[in-house]
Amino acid sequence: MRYFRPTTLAEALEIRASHDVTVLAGGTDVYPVRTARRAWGDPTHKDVLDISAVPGLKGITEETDRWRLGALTTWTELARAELPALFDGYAQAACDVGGVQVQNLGTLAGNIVTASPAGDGIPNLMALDAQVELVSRAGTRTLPYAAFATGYRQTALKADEIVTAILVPKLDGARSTFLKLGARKYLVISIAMVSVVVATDAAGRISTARIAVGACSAVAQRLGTLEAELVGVPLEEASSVVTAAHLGDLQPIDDVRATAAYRLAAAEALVRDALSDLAATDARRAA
């Protein structure tokens, strides 16, 4: 196995295009997966392209109409950043990803490239309408996260591309929240999770609603019908609009953590709770 650690993006892209490599950022998923494969008798491993020394891929910056989150930004950096209430849910997820050691090393881009259905950051990115910036020697392209995630642990990332940033459009007056259900409070894989972003008008009625559910399908899903029905509803009444039918497109599975039926019921409850939490926060701010 060869190990590459370039110090420029151009060098990294050259290696990515000319070698069959595993791209390494924080390594919090790459190495556990490798260990598991060895345990099952498979010692093989691709060459490694470590991009941690490439400049310009870390940090959060505000641009004219969006926020730019560098691919190598860690969960700890996200949790500690001074960001508008639009990012509250994503910041909450940052505090739920693994333990402190994982949060200090794990990167935002690594979470989406891994494409686990239980990735804590993923429903937040869907609710934020985030885009993924992909770079190759041929140039740069951006994809909505919903188009980037193509299936269970599958993405639209091409063999010669590297994720360089996550782009989040601004939404005036918006706030968000994130709720996760697991078998315990800490260091746990989700049974179900929900991210909600809302913006309201001067009268407290919802003008924009984005709701994404994770760990209940091969990829996280937005609840488009519910989002549309919430527009014009007072935020304090939003939780009462939610019904089981709004989650009908989800396809949860039975596994060691929960049955499919339990996951659906939990997701419905989490959506209601998230909307109630946002309404309570809004009421506290108004007071």
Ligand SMILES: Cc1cc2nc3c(=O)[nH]c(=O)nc-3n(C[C@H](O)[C@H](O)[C@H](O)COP(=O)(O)OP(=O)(O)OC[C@H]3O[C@@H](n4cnc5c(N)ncnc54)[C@H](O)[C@@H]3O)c2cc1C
Given for the second form:
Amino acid sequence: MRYFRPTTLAEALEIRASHDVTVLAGGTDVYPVRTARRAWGDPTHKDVLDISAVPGLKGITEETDRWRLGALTTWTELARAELPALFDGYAQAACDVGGVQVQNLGTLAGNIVTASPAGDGIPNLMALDAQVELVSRAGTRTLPYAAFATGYRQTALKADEIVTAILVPKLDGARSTFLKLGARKYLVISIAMVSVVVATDAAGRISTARIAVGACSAVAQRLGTLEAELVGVPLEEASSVVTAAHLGDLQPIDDVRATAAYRLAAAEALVRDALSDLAATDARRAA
Amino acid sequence: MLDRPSLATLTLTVNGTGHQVAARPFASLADTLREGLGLTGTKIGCDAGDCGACTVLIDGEQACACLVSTAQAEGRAVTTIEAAHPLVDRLRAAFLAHGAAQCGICTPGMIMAATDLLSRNAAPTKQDIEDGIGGVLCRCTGYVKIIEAIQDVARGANAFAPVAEAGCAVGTRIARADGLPKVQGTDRFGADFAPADALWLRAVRSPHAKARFTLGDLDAFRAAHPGLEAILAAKDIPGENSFGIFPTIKDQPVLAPGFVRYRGEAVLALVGTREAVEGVRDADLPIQWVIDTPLIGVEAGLAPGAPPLHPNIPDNVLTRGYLECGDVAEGHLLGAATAEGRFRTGFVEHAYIEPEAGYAVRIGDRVEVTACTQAAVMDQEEVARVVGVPMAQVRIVPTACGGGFGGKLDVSVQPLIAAAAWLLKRPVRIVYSRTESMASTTKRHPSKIHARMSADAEGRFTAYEMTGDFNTGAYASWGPTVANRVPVHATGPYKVPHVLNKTRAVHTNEVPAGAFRGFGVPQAAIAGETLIDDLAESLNIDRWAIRRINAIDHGDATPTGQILHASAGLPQCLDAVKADYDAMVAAADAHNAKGGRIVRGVGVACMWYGCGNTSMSNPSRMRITLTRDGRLTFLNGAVDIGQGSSTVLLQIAADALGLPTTQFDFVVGDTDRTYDAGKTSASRQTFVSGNASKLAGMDLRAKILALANAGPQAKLKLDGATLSVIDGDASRTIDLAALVADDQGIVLAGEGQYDPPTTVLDAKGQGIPYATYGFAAQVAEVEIDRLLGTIRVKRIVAAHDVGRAINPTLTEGQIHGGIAQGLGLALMEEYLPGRTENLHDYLIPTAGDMPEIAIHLIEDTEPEGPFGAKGVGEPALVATAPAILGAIRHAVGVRMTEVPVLPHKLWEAMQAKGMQAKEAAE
Ligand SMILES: Cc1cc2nc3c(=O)[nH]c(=O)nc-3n(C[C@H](O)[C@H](O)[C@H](O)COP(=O)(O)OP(=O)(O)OC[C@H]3O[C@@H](n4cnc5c(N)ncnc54)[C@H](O)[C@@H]3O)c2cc1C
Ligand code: FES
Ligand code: FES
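Form predicted alone done; form predicted in complex with this ligand now:
Next comes the full complex, this chain leading.
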């Protein structure tokens, strides 16, 4: 097994294009997968392309009309960054991932490439209308997150590509929140989770609402109908608009963590809670 | 730097020192620290980020060393538990003083996480501390004392445990006698050391629950794989290819003989270099499988025509347990109310943070096994049998044990490495992976219980009747013990005149169920305590009051006909929690009256637990020696699995002798150097081995006093080789160097042996199964989100009658840890083969899941016990789950009869109840 640790992006892309490799960033998904396979007698592993020494992939920067989150930005870096309220939900997710010693290693890009239905970053990126920047030797392309996530643990990432950044468009006056439901406090996989971004007009009426639900379908989903109905509704009344029908497109599964029926009911409650929390935060700030 | 060869020389900076180390760049930092640099303070509990045992600091921030490649750690500052660091030192001292390290396997990770936290936040709130250590799992302490220790350091307090003077050790909160290496990271657990030339052994395990297999050409396979020294199969086992707890039931093969009975059973043992044994892909081995349909669940095992797992057990019923007293039909007729219920619990995993590990060496015609264990002498018997030598040719040297809880009573690694070392005449080591540990070793028995209970109009219990089927899995293990212990305990600690309890241990093609803190009693308590709440409801009697009315007391008879003459402190336990119970119920009712989504509930439950083996001789023998140069050594065969027996027994022995604990050296568990103290289980060490320790101390003291011709009140003082006996005018000094010594330099020795008085139970289960019982009452308060079904246990008030708390810090630690496991049993833990066989999917409580705990230690002296003590290890767990279930019921009105009560389970039960209510209204 070979282990590549390039120190330039060009080298990394060269290796990515010419070898069948596992990209290694923070390792918080790569190592557990390796351990699980070894546990039942499969020690084989692809060659490894460790991108952690590639410069320029870390950190959060503000651009004219968007924010650029480097692929190697860790959960901890996200949580500690000074960011507008638009990122409150994503930053909350950063504090809910695993425990601190996982947050210090795990990267934002690693989370979306793993593309677990329970990935906590994912509904946030959907609600943020984020884009994923992918680079290969052939050049750079940018995909909306929804186009990047193609299915259960599947993405549009090509075999010669590396995710270099997550791009989040600015949204004036927006704030967000994230709620995660699990069976214990720390180190817990989500049973259901909700991310909500809202912006309001001067009168406190919702001008933009973006709501995504995770762990209730193979890929997290936006609640388009609800989002449309919420436009023009005063934020403090938003939670009362939510009905079960708004979650009708979700297709949760039964597994060891919960049943499908429960997931749906919980997601509905969480959507309401998230909207109420946002209204409460506004009220607190106003007071 | 671009393309690292598979084995490279890497430079790591650890604790400020640069090291060159040959390692594979993709090897985890944890592995390289341990195997490459010998820094074994960093532990590996899961190798997957789930337990935090490997937590180190990288550039000052905590990280799982099992998730970082060695190459990524190059050029960064790595700090481990071995560091000389003032903050780490203060944490070490505080952990020691608070008893925050029990088994100590999580301690290095905890201390590193706390170091990260405190260096970033000098004045953390309790919440900050929980966030900071939330990624490190501890299975022993319930986190309470860990958090207190960290709070102390943050506060700037200097934590020191008291040091007891001669004769004052019992009752004092001295620090663990074996604690210092645990907080320094130098304690040696099973995976921490082995001879440098040791070969590695890896077991190839069946991925199928029931299958036959044939083996192809293993020699050719081995020849094609350089570094593989041997591939052992069933036919290669030098002695008997079987082991088992009971002398008459040696039903489990070391290596499967052509067929397997559960997923995870060992089929082959690969022995060779680490690289070679780990490099083999199981699918490449010449094993042809023929897969069969497994029996899953007791219903399948009991179904008519179900294929027997073992030819001598045609109906798959391994054992039946039975207890009858009075006439149960009559008893029900005497009742004004009868409650009935069916209850279910699943497999529960011990989840000690240390997976099984150790090594074996052959020395001439002897084999020595150094491994983690709870039962050295039982291991010795099993190894002797498997290797085919007399017991005297086997030496077991227990390592520090990173948690056991019953799971390390059965042998696991020992027969494999002993057989391999014997055959190959080379040292052989093994380290189980987390999944291997979970898939192959014993579990708590899943139970299916049907019970009925009656009470008269005043609330006095008149009858209890239960039948329980316990899934003992593919092999017997401790199945018979569970089947026998449950009938005795099933009524709970109450006066019940008419009782009929029947149990069965049933074989299935599942992981063997064995011993786990409580041996079936926690499962039975869930049924019994729920029925008591039913009766309280029907009879309109308060739940605490109905328990108090029936609480067994001094002079009362148990269902086995045993009269409790002394140390029956349940009434005192119940009285101790009464004020809290009343206040909590009132507060919850007031809160709930306001309506709203978050509701509160309070539950109460009691328990009892017989200390020692059921109706069986289970002796313990201890020895204390004094050499001519004044070395005082306590030779103690009782393995300390973190619960603190090494300290407690030392306190007892020291006071019996009359010298301070600090003057003792001690040897624990080594079968060549200590006598058989029996296994560390059944909450027996404090009571049984405590008595033996006390007798050993008294014996040595009597010899010293006789030598000095001094009276019984004399005080002793040991100063080098001078032993002073101070008794007023009769004082004199003994020059130890002048006494006649044996070949080991021993001039004086004391011995003590104790076997608790019990009698055999007759056909109706009548007799004296245990010399003494522990009792407890616990009150739990929960908060429930009615929409989400999530349950937060807010507070537990626990009153435990321990006879005498030899070391209150350790006693509290046992109770905290038991409550954490009880909470896990109630709310989150279920082992499902193939699905929750790692610590990612199998959930145990984290630091953020623990309630506030208040403890009342009740000391109703046990005259038969050492200084009045009895056991507390298992009792701690039993009452918690039923108290939580009672609280859930109080809060939301649903009676949960299956655990774990995961959020969706509670939600579904609430939905069903809502539907019923709606239908009733229509
Ligand atoms: C104990 C534990 C608890 C966890 N809890 C949670 C949780 O609560 N919620 C949650 O969402 N996640 C959780 N995780 C998962 C994990 O931490 C995240 O998914 C993490 O963000 C992955 O990032 P990484 O850098 O560690 O990825 P890696 O393990 O390095 O890589 C993950 C995958 O992404 C690929 N990859 C990484 N970076 C790139 C890139 N730039 N370009 C292309 N491919 C790339 C890798 O090839 C691999 O397939 C947990 C993990 C552990 C070990
Ligand atoms: S060993 Fe690294 S987290 Fe468990
Ligand atoms: S002391 Fe924490 S796991 Fe044993």
